Every structure is written in structure tokens, then in C-alpha cells.
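Encoded as C-alpha cells, the following chain is the form predicted on its own, with no partner shown.
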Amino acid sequence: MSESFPGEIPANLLQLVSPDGERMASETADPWLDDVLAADLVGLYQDMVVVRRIDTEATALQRQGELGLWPPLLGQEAAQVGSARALRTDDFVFTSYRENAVAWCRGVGLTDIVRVWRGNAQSGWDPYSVGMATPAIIIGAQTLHATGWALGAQHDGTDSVAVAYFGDGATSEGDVSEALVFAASFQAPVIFFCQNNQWAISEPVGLQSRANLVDRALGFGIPGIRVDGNDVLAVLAATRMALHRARTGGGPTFIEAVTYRMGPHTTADDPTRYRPAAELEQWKAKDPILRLERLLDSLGLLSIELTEQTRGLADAAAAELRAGCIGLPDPEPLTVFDHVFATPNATLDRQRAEYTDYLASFDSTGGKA
């Protein structure tokens, strides 16, 4: 354990706000939240409400045929917002496909979030402008990318930190184990942020691992924190702990955020075929937004004005997302060749010419000439 921590990392689940909205004291975590004021609590609440509305709108767009696919984040708002809001602009994020709340917090444009899912682009945004790589679809691959970036930051002598987001299912992938080995060996400034949402598509986490996922990290010599992923304050504190460790030479940290995927794996999935309805109801009672609402209410902060303002922000974001999605122009067919290779070559040139001739064989109505 790094000596830079003010106290020990909790061995059990770190929770600061109960499902009933009760704020619980923690000698370990509370020092990391001394600067969190009422306005910050409101900001976290509005972030979560907005990203849930964005997620709902994107799901509707897919159902209406405007997106090819969408990976909902319903229920995981606190895990993503709490961790992302702990980061600095010079940190760098590597995610899988579900971290759209992280993208929101990093400043990714709403239209850019859906470009790939509409099939209009090979990549959604410029990673360097927001400090966040575009999503990795290959499960677990981003952990290697994050570790490599962290090694580069370490070589450059900066105190910037890389964060890799992945799900419980990814811990069964070899790439994740390899990333943990490299990070531990070189004490890379990287955080492995695992959102344990209980299901790897249709496989429950209990089938994948007979122990808590965070315990796996200890086998690599990496300390871990197991946190209530539906508690935005606990996630914020845990991430700040891990960031401090990384910035001060303490090396990597593995965070297991215990949360729940309340919707389908993607819009191509039907969770009712494998998930008990009673389980979903149990987790609805732990809803991250409802929990923070109850805390705000107990502090006298949940006014009608705040509720209406937040709803307005969420509706405006949804409207912007919908308009931006539908307004995306269809890509020109020949642009499919633009970024296949870094430099032109004869094989690609021949394929481009053949496809050009093929396109020219159609008349203006789309029929064969």
C-alpha cells in the first residue's frame, strides 16, 4: 500500500451514501471529499440526469431506425460520472463502448457520440481534443492502450494518469491480464476501472469469478478498491485516491465499481431471456439518481426550481442529440478507402478504381445503367 494515502483503503465495499440517501461517515474516504460543496453535489446530480436522458434518447433513435445499434448505460451513471469528474484535463481515458457518460464529462459533442453508431464515421471524435480515445469494441483491448499511454507519461516525467474503463466480462480476457502485468512491473500511473454490472451479456459475474473481481488485482501486486458503483460520492472518492497514488509514484490501482446494468447489453439484446425480474427490482431500489436525489432532499437542496432546471438541461441535450444524429450527412462511398493505410499503395488504388467503376454503373435513380 502506498504511504501517500491518508489511511488504509477499505477492504470491504466503500459506500458513503446509502440507497435511502443517508450520508455515512468514512475516515478513509471523507478527506478526499472536503472540497465537495452543495453546488458540486447539484452538478453531479445534473450530470447523471442528463446522461440518462441522452441514453434514453439514443435508445429511442435506435428503435426508430436512426442508429444501427446502441449500448445503454442505464443504472451505471454514478460509476461513470463520479470517476470522470475526478479527472484532470491532462489525464487520458480509454474506454469500451458503454462509457457515454464519461464522454459527456470529457466534453465530447453529442453528435460525435453517435456518429459511429449511425454508420457515418469510422471514429467519433478527435481523442487529443478531449483526452479520451474513441471506444474500443474489442473487449479488454483498451487496458493495454491505457497502460502504454501511462508508461509514456511516466517516461515524459509528467504526473498525468491513464484510466481504462472495462466491464466484468473483460476480466476474463487475456489482454486485461497482460495489461495488469505490465502496469505492475513498471508501476505505471494507470487506473483499471472495472464496472461490475453483474452481467457479461447473458453470463452472470458469479460464473466468471468465484471471488470479488478486485481480488484478482492482488495476484498481480496491484492494490484495489471495491466501491459501491451506484454511489457517486464513493466513486468520486475512490477515484481520487487512485489518482493520487498514481500521481505520486505509487503505481496502478484496480477499482471494482459494483453496479448494475438495468437495461440490455445492447439494443440487440433481450435481458428478460436470462435475467430474473426480481433481481432487476432489487437493483432499482439502489438506483444511483434516486439515491442522490434523496441526499439532496435531506440537505434542503432538491427544490422545484432545481428539478425543473435539470429537466430542461436533459431535454435540451436530448433534442441536440436527436437533431445532430438525424442531420448527419451520408458519407461519400469512396471515403471507405481513405484511412485503410497510412500511405497509398497499388492494391488499394486498384480497389478504389474498381469501386469507382462499379458506382458509375448506376444511373441517377440508383438502378443499373
Given for the second form:
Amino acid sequence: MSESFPGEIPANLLQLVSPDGERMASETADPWLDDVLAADLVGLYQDMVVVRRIDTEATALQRQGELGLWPPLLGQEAAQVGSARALRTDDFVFTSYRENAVAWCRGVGLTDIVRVWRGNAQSGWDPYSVGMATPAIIIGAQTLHATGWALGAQHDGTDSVAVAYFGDGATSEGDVSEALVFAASFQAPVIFFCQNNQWAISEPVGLQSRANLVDRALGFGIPGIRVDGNDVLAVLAATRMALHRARTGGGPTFIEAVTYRMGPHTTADDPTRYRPAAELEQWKAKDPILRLERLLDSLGLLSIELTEQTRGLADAAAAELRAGCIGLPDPEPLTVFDHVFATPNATLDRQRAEYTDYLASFDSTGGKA
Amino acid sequence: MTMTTMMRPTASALLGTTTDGGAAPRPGESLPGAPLRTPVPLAAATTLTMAKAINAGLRQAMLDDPKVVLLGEDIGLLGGVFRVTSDLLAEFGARRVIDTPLAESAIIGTAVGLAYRGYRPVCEIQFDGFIFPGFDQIVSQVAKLHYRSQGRVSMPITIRVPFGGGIGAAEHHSESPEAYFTHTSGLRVIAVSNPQDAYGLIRQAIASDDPVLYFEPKRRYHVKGEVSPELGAPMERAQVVAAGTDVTLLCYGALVTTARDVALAASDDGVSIEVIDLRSLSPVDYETIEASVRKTGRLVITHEAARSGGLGGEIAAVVTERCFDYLEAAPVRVTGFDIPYPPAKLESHHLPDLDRILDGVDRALGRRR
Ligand SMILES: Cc1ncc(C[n+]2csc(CCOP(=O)(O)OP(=O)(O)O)c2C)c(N)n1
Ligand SMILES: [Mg+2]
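Next up, the form predicted together with its partner chain. The previous block was the form predicted on its own.
Shown next: the complete complex, the earlier chain at its head.
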């Protein structure tokens, strides 16, 4: 833990761009952004606009009956893009269900993002081709998986890093505490990236923790960074600091990205039952995209061409998502038996054979032969 | 021997105050049994959905016994994701309707401690697939404490679990984990199928001095039925829901409705089916089953849960042992396959439906192999 580390960990919220779009200097964080040029700022901006559009389109697809369910990430674009864009391709992320902007940044195909939510499969993509695990719906489970992956990377002598994404609610699960224990004990190269979006379905973060979530990490012997999760530059810097520590043998870091779930928990949820409208209004003023737009504007980068080009990218992504989603063929009935085991299984083979015969017993009109 | 005489004198000397409070209360001393009182708020028969019927049963149990407390995720303001606990927070307050942090092991484990102190906790597990973080507490503590304490400590804990598929949900939201619990000695297991039973059995479950797993078929939550303020038959009794003479069809939970439809369809075909709603999965009411099988000589058992190691196999074995001379054919199981619950678009192939159960009836009648 005494591994030399450039700069102090900020005790307070790390913020580099104010809600008004003003760039604030930070001795600690600025050195981590030396190489971030105008083109990179524009890239982050376009990522965020595109993922918001993808998210909105997916919500619309759910409303139209094309998806069974969708967990919106509205409001969390900076937390997800800023962290995911700090990673290398040989790093590996373990997420929950809401990290669809992370998936976008990792290069997951748009149709693959909605495959699960359309009910076609239990996973959308090949984890190895994008360095992103099958999302965990069981809250908190993936923090242990990330820790184990990191232990493997450590054993293998590589400097690849695992990142676990999880929510404020997840911090209450035993699995998460156990992951922190293992990561600290073995100094595993893992980042615990907690998106504190203030809510776990209807439960406010105050029910999960009396202290700032980041303060928990200290008790486990893990250094923490509390970062403005709606500030993409601050998130990028914080993630880079943590990555550097992990790559150079300094062990795990806990990042609390303070953000807000602006939408419902999922399309099945009605947040008006449990949270005040004023809260949403407050957070709208801290909107992550608006903020970056203001910064770009102040830097003279927000040209009409850029706005239009970005809208074009977003529209194209939405169209691709919609077409890909609607075009997904229904899975074949007998695939219900696929992939249960890696090796042959006589019990299941027999059930498949019986069901094949059963299906064949219906005549072509669907009636019993 | 009282608690105080068991205390080590050195400990009280050290702490100074050990005996000041007297012995810890024994539940039996502070709790006058588990009263099932009238009058009830359900003044007369009313038409209710199953969700509302359970809500009414919970409410009555809370009125009857101040030691009844509810614990769960999102059960307060939101009223639970299925609204089963709607309005109970407003009526009974946050000390009795407890929105817990997001941790199932803690929900069950703290219920154990509350039970030690004479409370009757009712835990809500949000979805079937989320019971597993609490599995250790259920299997090692809730189920065994009465035995381990040689009967000194009882665990009057009710664990409510929305279960089963058919709602097109995401993974871990459609499971049928009942056999894990029927395999665990020390637990009672109930599965309800209609609003009236849901009402009567939740009250009986809460009043029981044994721990009860109470499974609620989530695809029937919104089906309405007459509910009178009756407790109904004892919870360990099965119920013949359609009388018949040719085949005995055992079912529980959501499939009871399907099984009734099967009986209707078969009667068109001249086959008389006796449908039995098990209600209690542990213990199983073999008296009722045996009486039926001695009459019909043929047995079909259906459940959504996977076949191998499921309840159907156990019941088939017991019936074969006890009614061998009466059986005209081998018992038939119509169940989910031995697969993880499949994605929504494939669930209709996994779930037993009218046609598959009819096919099973045909096999029991020797019409098919
Ligand atoms: C073990 C487990 N328990 C309960 C749930 C139901 N559930 C799904 S999301 C959720 C809230 C999660 O909140 P948080 O960790 O803050 O993540 P967010 O949804 O805000 O992204 C709950 C309780 C679950 N998926 N897994
Ligand atoms: Mg949250």
C-alpha cells in the first residue's frame, strides 16, 4: 500500500468541469489528462451523445413491445464512458445490467446489447472478443469475479486490470465485502467502480450507508477516490490513476462515481411512487452531456458541424439498433437444450430426444397428429 | 437454570452491568402463542387479486400479533415490486415494515435474530433467483436451529418468494427453487395457487412455530378470486380441486390453473381427471394423494421446476411404494427440463402447458409411450 503514487487521493469530490462547463484546475488530476486533446474531448462527447440516443431508442423499443425490459442509463453517461475509455483492450470488465455505455465503448455490437432484453438469449456477446463479461443480474456477484480475474492476471505476470462495475445498492451485499477483502489481501489489480446513482430501485443510498460509500473501502485497506460521476474528465482521470496503481503492483482502488439515475430503475418501474420530482430537477442541472457541451463551447469546439455530425452518428446508431433488434430471429425451439453443459450429458440428451418426438407429434396445422 | 446463573462471574465483574437487565426474554414467556383472532378486516367475502389477498393476510397477521414484522427490499414506500406489501408501511410504520439494505443473507440472518427474541419475521425475497445469497442462512440456521437447540429455540419465520415463469422476464426472475427447500429438513414449504388459499395460508404460515417457505406464483398475482376471511384447511393438507376417476393429476402454484384446464379438455375426450393442488410441498399430504391413486390407478405429476431431483420424482417414489398394487401404469412426470431457466422467447418450450400435460395423461393411460 505504500507503493509510491503520484499525487494525493482527493478526500473530497474530484471535479474537473463544473456544472457550468468551467474547467477547474487540479494539481492531482491534471497530470493524468496531459495527453487529452481537443479531438479526445470531442470523442468523449460523441460517445456520450450516442449512448444516450441508444438508451432512448431502447426505451422506445421496449414501449413498442420489441424489448421485454430495458434498464436505462440516462444520467450515467459520463461515469460509464469516462471510465471505460480509460481502459486497454486487454483489461476486462465485469458489470451489472446497466452498463450499456461501457458495452458500447468496449465495442459490443448494438444488436448484441439488446439480445438479452428482447428475450432471445441469456447473453449478448462473446466476453473474450470485447473484454467484457456476461453481465451479472445477481447484485454484487461480479465484484468477486473481477477480483478472481485480477488474481489470474497477477499470477500470469501481466499488467492487465479487471474493473468491477456495480451500484450503490450492491455495496450492501456480502459478496462485495468479500471481494474487497480478497482484493486487499492479495493486492489484486482490480478497480471497484461504484456508480452511486443515489437509488437502488426505491431505496435511497442513505439506507445502504451512513458514510460515503468510498469511505468503506478505507476500512478494508483499499484507497478510494470520490469523483463527480457526471464529469467525464474527472472520471477519466480517476480511472487512470487507479489503473496506474493496479498496473504497477499497487493493488486495488475503489472509485465512487457520484451520479444520478435520471430515469426509472427499469422500464417496469415508476419512480414517482418513491422519489420527489424536485430531486430530478436538481440533477438535471448537473447533466453530464450538457456540462461537456458547455466546456466544448467555451473552448470554441462546439461548432454547428460538430453538433450535426454528432446527431448523425446518434441517429445512425439508433437506426442500426432498431433494425438489428427487430430483425433478430426467434431462437429455434430445440436450442432450449443448448449450452447447458460443455460435455455430453445423457440425461439431457434423452430429454431433448423426447421433446423432439413430442414436437413432431403435432401436425403442420399445429393440431395433435 | 436461568440465563443469569449461566453467566460467568468474571465477565459480569468486567462489564459491571451484566445482570442488571435480568435474563434475556424467552419468546415463549413474552409471546402468548400465536393468536389467530377475529374480527378480521376482511369483513366478508370480497373479490381480490392474489397479490391483494396476500396483502390482506399480512395485514391481518400484523393486526393479530404485534410481533409480526416484515423485512425486504423495496417493501416500504414502493410496496414491493409486485405491490404485495402496498400500504402496510403507512399503516404499521417503519419499525414493522422494514425496507432493508440490499442483502438477502442479512434479511434472513437478522430474521433469525429477531425470532430468537420472540418476533415473527416475514421476509420478502424480491424474486426466486435472489434467494440464493440467503441460502446459507436458510439451510444452516433457519432450518436447523430448533433441532440444534433441542427445541429450545423456534424459528417462526416466513419467507415469501415470488416464483415461477411465464412472465417473459430476464434471467434469475422465473425460477422454481422449491426442491432445494423440500430437500432441507426443518422447513415447511407452501405453494399457493389462488387468492383464497393465498390469504388463508399466509396467515397460517406466519402463525406456525416452524419456518415456512411460502411460494407465490407470480404469473397469477393479478388473477382475481373470492376471498373470505377464513383460514381454510390446515396448511399441510392438499386439496382436490376437481374430482375424477381415471387419472390423478398433481400440481401446485401456477400450474393448478393449467391442470384444471387439462381436466376440462380431457373430459371432452371422455377422460375423468382428479386434480389435486398440493398446497404443501413439505410435508406432502400423502393421505389425500394415496386415496386418489387407489381410486384412479394412474398418476401424473406436473411442475415447472427441473425434473431431476424435483418433487415429482419423490412423490412418484412414495406413491409407488405405498400404492404399488393399485397402479395401472408407472407414474408420469411433466416438468421443466433439466436446464437453467431459458430466455423469455424459449420459455413456452420449457414450461409444462395444456398440451404437454395432456400428453402426459395419454402416457399414463397407455395411449402413448
Ligand atoms: C441478489 C439480488 N437481489 C435483488 C435483486 C433485485 N434488484 C435488481 S436491481 C436492484 C437494485 C440495485 O441497485 P444498485 O446496486 O444501486 O444498482 P442500480 O440499479 O442503481 O444501477 C435490486 C434490488 C437482484 N437483482 N439480485
Ligand atoms: Mg443505484
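Fair warning: this is a prediction, and the values are worked out from it, not measured in the lab. Numbering follows the first chain given and starts at 1. Rigid core: the largest C-alpha set superposing within 1.5 Å between the two forms.
Once the cores line up, the CA of residue 22 ends up less than 2 angstroms apart between these two forms. Once the core of the two forms is superposed, the Cα of residue 358 has moved 3.6 Å between these two forms.
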